[in-house]
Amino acid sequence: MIKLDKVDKVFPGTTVPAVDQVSFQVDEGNICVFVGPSGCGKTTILRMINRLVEPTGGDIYIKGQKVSDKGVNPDYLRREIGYVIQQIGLMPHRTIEQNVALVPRLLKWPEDKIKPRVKHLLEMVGLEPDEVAQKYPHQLSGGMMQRVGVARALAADPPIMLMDEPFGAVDPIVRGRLQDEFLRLQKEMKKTICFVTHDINEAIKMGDHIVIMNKGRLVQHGTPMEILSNPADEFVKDLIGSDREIKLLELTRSEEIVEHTDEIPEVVNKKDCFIQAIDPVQRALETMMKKDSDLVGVRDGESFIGTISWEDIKKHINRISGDQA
């Protein structure tokens, strides 16, 4: 879906590349998270994908087409890509409804199509349309404004979303809820998403694929499991921290170690011992302890998909410990 091939960016007046020979691919329907310290080039990459910044060298492709081709209109390209930033960027003198409807109106959608779309999106991100649609941004909390920012990015149903520290401006509790809500939405939407963060915990929780950057260069990329199990160098080890096994329990999604079955075990039903597929493995362990059970059922929404046992968690830990040895 998105491919970068030896992409460089050197800003005027500098000699050190902000982005240096970066190559990777984002598969359709995946969340790819760029993580690294401030100034490592991750936001520049994001802005090059939708041509807010032009590369100095290399090529960027979307659906096989080079975005720098003469036939690609940058304005049209941006309207086809949802963009969410930490500062949210809502227009202060427009209502929430007008903010969400901005891109559909630019695309000249008929009004009888726009209004239901706005209502649906506000409901989708957990806001009550009758309560917020006619309010202005300053009348909402930070978490609510972040939800409006996501709704606006989704308004024209873009296949690609770019998200630059989208939950960074809110407190940790609200941030966790927004992350969970977005992962739930992604299960339904299956968008192709590039997501920037400086927080490795957020990267592991949110990402199907992680790109680790340092000083403009790509240091390592892979699945969260691959990176936690086999950090490429000391920089990656330091970024992850010394508690890799704990992170694996906290941040590995339960769906990654679930034993699939259609039949709900009697003990799981009797003790009402269930978690969601996107919940961390740590929550599976906590639920077992709370319910005094060595087995937990896993649901994807309302659908039962399988179980996780204490033995499954031990095998998971032992496998990672073996990889790290």
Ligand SMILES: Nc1ncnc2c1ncn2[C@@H]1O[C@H](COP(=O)(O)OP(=O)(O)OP(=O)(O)O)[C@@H](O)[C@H]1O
Second form
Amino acid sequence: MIKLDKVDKVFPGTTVPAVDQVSFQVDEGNICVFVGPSGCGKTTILRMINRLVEPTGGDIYIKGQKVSDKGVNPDYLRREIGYVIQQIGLMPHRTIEQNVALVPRLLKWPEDKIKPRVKHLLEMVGLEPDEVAQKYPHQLSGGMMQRVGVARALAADPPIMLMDEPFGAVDPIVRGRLQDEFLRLQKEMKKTICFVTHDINEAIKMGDHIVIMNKGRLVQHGTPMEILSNPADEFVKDLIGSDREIKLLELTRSEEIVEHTDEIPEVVNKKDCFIQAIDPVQRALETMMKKDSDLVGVRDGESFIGTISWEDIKKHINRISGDQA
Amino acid sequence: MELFGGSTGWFAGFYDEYLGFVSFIIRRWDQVIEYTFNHFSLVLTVMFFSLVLWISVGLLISRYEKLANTAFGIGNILFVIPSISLFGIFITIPMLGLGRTSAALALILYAMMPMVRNVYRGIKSVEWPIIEAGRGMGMSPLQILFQIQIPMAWPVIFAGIRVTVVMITGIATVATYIGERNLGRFIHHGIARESADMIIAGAVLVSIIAVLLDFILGKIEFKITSPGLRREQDQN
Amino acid sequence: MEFEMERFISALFDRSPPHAVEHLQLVLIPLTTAFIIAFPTAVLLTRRRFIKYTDRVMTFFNMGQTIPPLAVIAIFFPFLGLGRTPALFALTIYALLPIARNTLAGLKGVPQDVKEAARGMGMSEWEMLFKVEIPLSMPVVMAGVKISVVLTSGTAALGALVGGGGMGAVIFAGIDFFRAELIIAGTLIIGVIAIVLDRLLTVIDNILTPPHMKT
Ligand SMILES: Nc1ncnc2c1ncn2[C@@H]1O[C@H](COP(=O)(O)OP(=O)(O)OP(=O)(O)O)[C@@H](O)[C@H]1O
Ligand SMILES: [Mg+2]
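Form predicted alone done, so how does the form predicted together with this ligand look?
Every component of the complex follows; first up is the chain already shown.
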């Protein structure tokens, strides 16, 4: 869907490239997360995809077409690509309703289609339309403004979304909630998304695919599991942090390591110590600690399918991270 | 003085001492009307051309940075020239001579500095993330100018218009020395006749016009400025 | 436009110099007086005890701006008679406004956290004023003084109307006799006075402004 081929960007007046020979591909319906330290070129990549910045080398393709083709009008291109900018950038002189309706109005949608669309979008991002629609940005909190920013980018239902730290300006608890809500939305929307963050946890949680950047270069890319279980170098290891194993547990479903049995052990029953098969292994660990048990029962819906023990978890950790240790 | 029952009592004394200009205005009512009308029409003419000309120039230099310094240089030089000189220079140009054209041209030049500067500042004060968002949503440069930059710059542009109107109203009085028959004439003749009443009458009337115009513009500004921008103004 | 170089040269070098000296006085005396009055007053108005009056005084200053310069020059003349005194009086008042306004704005513009920090380090009110607030607001204050310089040197040209002398005498002669040479010569000298004073103030500003605030 989106493809970058050896893309370079050297800003005028600088010698060090902001983006250096970057190639990767984002498949349709996937979330591709760019992660890396400040200044590593994440924003610049997004801005090249919608042509706010022209690359100095390489090619960018959307649905097989080069975005730099003469026939592509950058303004029209951008109306087809939702963009959530890092600084939010709501228009302070316009109401929330007008802000969200910006692209549909540019596309000359009929007014009677815009009103319900705005209402729907505000509800979708968890805002009360009657309450906020006629307010101005300065009357909203940072988190609410970010939601409006996301709603604005979604307004014309673009197949592609570029999201630059869309949940950056909120505290970790609200961020977690916004992430959950967004993933739930994405299940229905199936958009192709480029998502920027400098939070590796957010990347692991949101990404189907992760691109790790450092100093303008692509250091490693792959699924979260691939990156966690096989970090390419010291930089990636540092980025992932020392709790790599725990993160892996978050990514593994309990059903993958369950010891199948029909009999419910007594201790599990007594301590009421159960989890669901689709819960991450992390949850098994938490439940064990909470219930003070070293065995946990696993259910698939109502039916019991087996157990996970403390030993099983340790073995699993050794298996996935031990090979390259 | 009959108006207030003769020249006895404390009020009459107070009136003679401090409010002589009021009876002057009443006595010369016809002239007051004529001069006020002329004053108004000169200011409005000047403002009309200034708005068209200087807002365009302001927008132009906000786009073409290189022109900005030249424009500000010219504006600054014009501003250092005393009003009376500017009027004087224009009347010695044969095509123009004494009268309204010279007066209006000089005043339009005076308006350059505050108007152009504020338009430029206002446009430049729009933070780049907002422009970036506009571009990112696919707005064309003209749409960004008319839907983002100008509406957001309104408070600053309007401040420039108000300052200019007040200034032009005041300086227009000096045009009486090149033949304008406006409220400055009361001051001009007041000096010649050493009449405090006449001078004060002229000064008060001009100030009233200036304050009035400023007030009306303030109302208009409030009407057309987005409520979303008002809080930011309060903070200044 | 008729323009005779010879007449221009003579206007510039024979006729103008004595008036130029008068003009300089018409600018410097009011400016200094105005600064001596406006600066401390404005500083006082930002002190805690008087701060409630600030807005009212500002309104008053802003209203003062609506009085036309010609009226300001003329207004003292019936009471003080012909001569330099009414002109000096008037110009002083005219120069007050920008200085007072910018001093107020400058002091108000000192960030609250900087003041908190200074207080936290144990500075007294006076120390804070002289070591923090005034130095930090100096650029804005000086900008006000510069505006006053330009306004005063231009308005001083009207001083001649009430017998105050100055370059206005030359310019008005030019207007009365339709002599562009006189008007331009007079204007040129006023311009030079304004620009030289402006540069001088820039130098002073550079000395007074703390190094880290220079751009
Ligand atoms: N318009 C520009 N002109 C010159 N240099 C620029 C420009 N925009 C970005 N850069 C430089 O390019 C590099 C990459 O910037 P970019 O904004 O893409 O970083 P980022 O990864 O988004 O960082 P952050 O996490 O802080 O947002 C930086 O060194 C930055 O200084
Ligand atoms: Mg960025």
